[in-house]
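Starting off, we have a lone chain in the form predicted on its own, written out as structure tokens.
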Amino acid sequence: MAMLKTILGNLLRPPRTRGPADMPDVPPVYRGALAHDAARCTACGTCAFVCAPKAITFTQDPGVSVSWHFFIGQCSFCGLCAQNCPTQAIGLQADAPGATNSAAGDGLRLESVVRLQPCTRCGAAHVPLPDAVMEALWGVGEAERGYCPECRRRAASEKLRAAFVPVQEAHHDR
């Protein structure tokens, strides 16, 4: 009889489970869910290197793209990935991740694809530098914006060499 009384009592009460729209307020110290901007990403791998629980990984489709993967179930929300990203491609949002499934996946995994582009000098596939990074680099000509890292290094060496050649010739003339 006591069991029947408990069942009837529970049936007549309102539910105690929160709905997705009834989420509690996010505390101010919460670092938040991770957000990734593929347009700023250079696929350098720094975020994956500093991620102790290995929530961030990269996969490569040679000659086509590099994919950035994040699994929130492994994340410790330490924020090291955002702190160490050289192009600020990773940010932490102040809102909590949703409890329901999204149309783009299960809401626990993020993926960003960074397309490789051919180098304008040698044709090798590479991850292009984001515009924000290119603006920060001084002395990079418009033609050099499409260079791969090796061609950028060579172009910089050629510029340095050309800058010192007149100085060396002046010293030899004395």
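Everything quoted here is computed from the prediction, not taken from an experiment. Rigid core (definition): largest C-alpha set, two forms, superposition within 1.5 Å. Residue numbers count along the first chain shown, from 1. Compared with the form predicted together with its partner chain:
- In the core-superposed comparison between these two forms, Val29 has its Cα shifted by at least 2 Å.
- Superposition of the core reveals a Cα shift of less than 2 Å for Ser157 between these two forms.
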The other form holds:
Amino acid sequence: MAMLKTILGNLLRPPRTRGPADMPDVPPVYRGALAHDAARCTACGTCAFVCAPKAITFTQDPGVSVSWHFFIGQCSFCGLCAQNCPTQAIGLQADAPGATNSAAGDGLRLESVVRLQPCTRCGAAHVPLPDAVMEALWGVGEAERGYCPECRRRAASEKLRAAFVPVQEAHHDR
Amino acid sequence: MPYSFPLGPYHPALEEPFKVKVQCRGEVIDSATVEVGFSFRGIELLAQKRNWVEVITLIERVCGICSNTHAMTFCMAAETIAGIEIPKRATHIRTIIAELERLHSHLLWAGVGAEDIGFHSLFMEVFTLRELVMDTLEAISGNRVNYGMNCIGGVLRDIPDPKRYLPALDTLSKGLAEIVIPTFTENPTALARTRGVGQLTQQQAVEWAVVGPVARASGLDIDVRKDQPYLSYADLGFESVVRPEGDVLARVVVRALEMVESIRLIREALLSLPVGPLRATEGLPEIPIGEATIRTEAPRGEAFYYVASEGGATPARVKIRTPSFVNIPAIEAMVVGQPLADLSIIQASVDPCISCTDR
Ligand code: SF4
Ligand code: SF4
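Form predicted together with its partner chain, following the form predicted on its own:
Let us now look at the entire complex, which starts with that chain.
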């Protein structure tokens, strides 16, 4: 009797198996397809440092560019790269990630080329900081925006000294 | 005429390799030898070659089911070495995930057990309930397995709206109380395949040093959550479930009642989630020279970690003793005198996890 009831009940209900069109909502924290924004990346290497399966690697074209590489076959979708990236250049999004299609290492690979820029002061090639970081550190339209890290350090200490020197002179006068 | 019969290295229930070589006399098993190590991965050695952040991702893969327990225990060891005290909110979140994981592990086991005794409709019911737990874990962590919740110093993900998960817990308690527990304990088919099968007396349980639900089903009242409370277990109160019979049925009942206790713990932890930060530290961890041993209660029993640091970028030693590693050999004692046909449910009754045994 109970079995009949179950059968009748199940006749009226839709199947429990879901089709591709009837995808459940993914939670906001879902760790899916990985996306990388070359414009924000400073090639600092933090993402490669925290990536246990070494899915992220870097190659260099000296003086021209640094390339950020990602191979999905090695990614474990732990999300640590996205969580540790200081400039939020990496995000794991809600889309389903691509797949690897053979053991030979084929499958989705991402590459972002981060172009090096010559320093406007000394000419050394360097990775430019993302605009947002530059604005926060140096303001808009400052000359230091085009400097390499070495020249920026120099410029920062010069500014610091300029701020202190008058005080010192006043001290000497007395 | 006695004969020997090799079962495995493929497990009849799950696609995991371990081998049981049984000596039979007719239908009855005389003795058995268990062999493990077919999928050894050398995680302990690999852990010495990964930095403190990467090791957590690696350790999470010791086991596909109790992934959180392993990562959490490792983080607790590192925190002990570095003298980090994690915030209250983080301990509660760790407790919630640990107990959800226990639910998911025990439900998976109940489904596999039902399948092993040929009870497919029960398997379907159990797995429907398990899906609720998986959905909850996915909603909190973003993944169905390998949740990536733990970091040294706290947790990586918050539970912003704890009340949201209460309805799923209600459905789960109802499903357990109305379908799973009564079917396993009252249905004649299930009872005929489990009662008095695969005995492990209290004396044998001590001799074979079993842990977790297998020990508690043989009348040994051992549970790290009670004996040496960690995380929020002391605050939430904890009752362990013990049965004296030592047969497969007792192991089923212990796990079933543990699930009820887990649901209570999760509900209380969700309702009393303290406010505060998720992490005690910022940035990448630095672990000073030192060593620590930590025990936690994984779904299958006591997990033991020894972690040593020489102050470098990687741990100097990570020693992992997993519960299945000590539970699986006890199959040799359980199968003696049992019919060959019961071998499958007997070995399934210890909930053998080959992944963590061959870590
Ligand atoms: S993606 Fe982020 S973490 Fe990785 S190199 Fe670029 S800035 Fe650094
Ligand atoms: S998600 Fe994890 S495994 Fe994948 S690239 Fe990022 S850090 Fe590496």
